[in-house]
Amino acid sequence: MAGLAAARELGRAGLSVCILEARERVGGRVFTVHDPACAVPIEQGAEFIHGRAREIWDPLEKAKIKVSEVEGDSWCISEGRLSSCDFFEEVDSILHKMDDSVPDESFSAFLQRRFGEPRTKAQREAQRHATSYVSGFNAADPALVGVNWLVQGMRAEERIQGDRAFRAENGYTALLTVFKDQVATFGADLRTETIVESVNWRERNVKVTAHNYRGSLMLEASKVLITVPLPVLKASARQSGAIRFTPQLPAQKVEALDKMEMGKVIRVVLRFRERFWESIKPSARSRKNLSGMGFLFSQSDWFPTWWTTMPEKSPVITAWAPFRSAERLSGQSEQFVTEHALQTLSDLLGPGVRELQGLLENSYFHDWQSDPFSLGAYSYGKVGSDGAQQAIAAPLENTVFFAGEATDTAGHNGTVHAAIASGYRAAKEILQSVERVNVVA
């Protein structure tokens, strides 16, 4: 999305643009599947629109694409008991005690320093839920993620109503199509299945070596914009999908890359013949069932978080495995992942695995950690990462430019709107550098 956003702005300004995409599709970690047998789009990458960021809302509104707010009840399972979730205020209370005016520390260290060992069950549960939120929402290691980065993200969310979540009709395909069409209108040369191997550069000159199904190729330009995910930039030369820079990236940029980390997530979407959870009740005496369930939170080692398509009542449910759970599942087969998802769902809600297997019509899965062109889900800042995004984003001699959600400096790392914003920022930098060259000439 960063590359498409930048290409749109550069093409609009009259520059000649060539987009090199390693995959057979565009979109990167935006990956929507449309199954004719399913009434709703299946998201295998980004799904939610977080808040009211103009980078997403402006193109959707201009294209008159319908957007619906995510709704539904939140249910929790603790010690085998199913109940309505009531931990949100306690988690907010803990998170809002984080302070970025003191020396940075990890979230785990903050909990220990600020609260110490929990003395009551309620305190223990509150800290556990807060830790689960940090690792689940940010896909982050609580022992690595920096408090300063978390605070910056919370402030950024407040500015755009980030506590609200939305979905576009037809999924993220809708937004992707808008950008693709605009890029095509401005005549960009889009080449898919073209894997970049190296970037050889000097001031005002870049030679990019790549290969596709036709063989090797080399392209030459005055400037290049790199929009690959964080771990691809950090990858060693021997790793599949890695890009070799000549000269190498400067030490300051390498150090900044090391201050950021890539979150890990495994998600699998399960499509059933019917919404079997509609008939499930938290207890025999309860009048309320799970027909309105939006989210389900648990302490499962495999898939702790689940959500439905509410307010759309479709027999589709998504299993979310962040951090340690993702590490257990990454590299496994789709069958392995699906089986563990069904077993977890059985353990949490009660129906037998065989019953769920009989109801299951299809599963959808993409292992982003094992994908050589992503190597993870989305970025977060480690302890001491202040200024890292700016350093990663900084251009090299007005010749090599950088964009992508990991380069966002406004606190929105890990989001689609951050990727788009970074593309706009990089395009502006490129256009300004072109103007300066023209003035000098």
Ligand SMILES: Cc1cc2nc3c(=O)[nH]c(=O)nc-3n(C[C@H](O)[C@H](O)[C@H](O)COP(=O)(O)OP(=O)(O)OC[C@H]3O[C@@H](n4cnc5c(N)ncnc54)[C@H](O)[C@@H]3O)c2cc1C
The other form holds:
Amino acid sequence: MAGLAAARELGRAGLSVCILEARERVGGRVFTVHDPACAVPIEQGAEFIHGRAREIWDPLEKAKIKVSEVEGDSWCISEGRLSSCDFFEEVDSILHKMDDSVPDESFSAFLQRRFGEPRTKAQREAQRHATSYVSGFNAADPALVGVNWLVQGMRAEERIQGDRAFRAENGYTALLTVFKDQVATFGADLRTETIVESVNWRERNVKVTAHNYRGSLMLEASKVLITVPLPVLKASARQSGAIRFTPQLPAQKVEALDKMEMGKVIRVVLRFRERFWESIKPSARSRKNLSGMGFLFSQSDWFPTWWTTMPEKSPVITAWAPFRSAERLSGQSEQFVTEHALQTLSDLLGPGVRELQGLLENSYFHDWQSDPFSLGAYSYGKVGSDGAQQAIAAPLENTVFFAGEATDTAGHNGTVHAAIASGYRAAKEILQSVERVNVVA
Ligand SMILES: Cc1cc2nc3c(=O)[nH]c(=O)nc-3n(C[C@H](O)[C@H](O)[C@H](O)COP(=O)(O)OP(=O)(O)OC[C@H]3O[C@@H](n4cnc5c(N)ncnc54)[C@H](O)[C@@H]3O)c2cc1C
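Given the form predicted on its own, corresponding form predicted together with the ligand:
After this comes the whole thing, all chains and molecules, with the earlier chain placed first.
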């Protein structure tokens, strides 16, 4: 999305743009699958539109694409007991005690310093939920993620009503198509299945080598914009997908890259014949069943979080394994991942695994950690990461520019709107540098 957003702006301004994309499809971590047997789009990467960021809403509104707010009841399972969730306020109160005016520390260190060892069950539960939020939502290691980064993110979310979540009709593909079509209108040369290997540059001259199914190719340009994900930029030259820079990236940028980390997530989408959970109740006496379930939170080691497609009542449910759970599942076969998802669902909601297997029509899964062109899900800032995003984004001699969600400086790292905003920012930098050259010339 960062690359497409930038290409659109540069194309619109009349620059000649060539996009090199390693995969056979554009979109990167936006990856919607349309199964004709399924009424709803299946997201393998980004699914939710977090809040009302203009970068997403403006193009969707202009293209008259319908957007619906995510709805549904939140259910919790703790010690085998199903109940309505009541932890949100406590988690909120813990998170709002984070303070970025004191020296930065990890979320785990903050919990320990501010609250100490939990003395009551309620305190233990509240800390556990707060930690699960950080590792679940941010896909971050609580012992690494910086409080300053988390606070900046919370403030940024408040500015865009980030507590609300939406989905576009047809999924994220709808937004992708808007950008893709506009990029095509401006005549950009889009080459998929073209893996960039090296960038050799000096001021106002770049030679990019890449390979595709026909062999190697070399392209020359006056400027290049790099939008690969954080771990790909960090990858050592031997890793597939890695880009070799000559001269090497400056030490300041390398240090900044090290201050940002890639969160890990495995998600698997399960499509059943029917919404079997509709009739499930916390107990025989309960009046409410799970027919309105939006989210299900648990302490499962494999897939702690689940969600449905509410308000759309489809027989599709998503299993979410962040951080440690993702580490355990990454690199495993689709069969292994799906079996563990079914086993977890069975443990949580009751139906036997065989029954669930009988009801399962299809499952959809992409291992973002093992994919050499992402090497993880989305970025977060470690302790002491203040200013790291700016340093990663900083252009080199008005010749090599950088964009991508990890370069967002407004507190939105790890989202689609951050990627788009970074693309716009980089396009502006490129256009300004072109204007400067023209003035000098
Ligand atoms: C499972 C998952 C769930 C998510 N959920 C949400 C969500 O609900 N809401 C939200 O806002 N965000 C979500 N995100 C994050 C969001 O998808 C990303 O922040 C955003 O899409 C990143 O866009 P980008 O342009 O920065 O990077 P990418 O989309 O990763 O694009 C980088 C591109 O570079 C290409 N590339 C890599 N290496 C090379 C190379 N050597 N040569 C050529 N091309 C190369 C890649 O193929 C890719 O197309 C999720 C991500 C994942 C993985």
